[in-house]
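Shown next as structure tokens: one chain only, the form predicted on its own.
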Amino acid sequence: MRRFGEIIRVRPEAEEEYKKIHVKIWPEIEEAIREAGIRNYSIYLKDGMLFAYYEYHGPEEEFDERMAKLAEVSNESGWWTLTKGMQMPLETRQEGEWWASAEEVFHQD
């Protein structure tokens, strides 16, 4: 099992709105994810910041196929281009991310 944490920005005039999507997202993304093999995910918002935490259950060598099957899917979908639309990434973030990949200082079961 992998864990992740990732930040974004969410544009001040869309945060209502984005809050209120993800009370239920839409039915094909909620089975993406879970075909993808993500498990206890959130997503916390606090000053304009969302930060996501999650978790991958699934075989390694899985890992990019599935990822990649998940980002079809949001894109077909127009999930993803809903949400970027409220989203503004930051300048930190590495080369072809778009939510900034966070480092895991400390854990506990």
Given for the second form:
Number of protein chains: 2
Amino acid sequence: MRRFGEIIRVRPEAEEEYKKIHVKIWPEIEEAIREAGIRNYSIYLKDGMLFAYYEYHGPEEEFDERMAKLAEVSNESGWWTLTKGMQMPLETRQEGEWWASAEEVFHQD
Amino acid sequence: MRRFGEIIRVRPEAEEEYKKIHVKIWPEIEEAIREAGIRNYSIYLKDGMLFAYYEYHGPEEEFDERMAKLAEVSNESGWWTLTKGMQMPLETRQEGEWWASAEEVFHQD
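The form predicted in complex with a further copy of the same chain, contrasted with the form predicted on its own above:
Then the entire complex follows, led off by the chain already shown.
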């Protein structure tokens, strides 16, 4: 199992709407997340900063393929366009990232 | 089960040391966290910002008591003094907080 911590900013004017659409996300996105093998997915908000924690429970060798499929559903459904417009990525993110990956400095099961 | 997301800053000059002591935390702290009923505890770092995610799996009515006991061990062992000196709390934290609690805006099991 792989764990992920990621950070992005939410545009101040979009904060309420961002929260609203996440109270009950679109059924196709919920399903795509589940099918991707992602579990225990939380997003927290503090001072305009969004922090995501999630776990990938699928087979290691299917990770890239499953994430690509999830991105595809996210794209085609319009979810990606909608949420992307509400977010401001960190300048310090890695090339190819939107949400910036954070470094795990501690874990205890 | 209760989930928590919390944020604090690490002092730039203490970042390496903070990471180092968390690679293998003190056995009494590891044990105290476990006895408190805390599970799946991760801390992530990005741009000097620490983000903690953890779950409380103990009985709801014992939460306050268990957290007080954990704080006691943390205090008496010196862990609290050590880590506190490396951290800079957010000005926007709530009264009584050190790590600032973040708002859960999304969760999917």
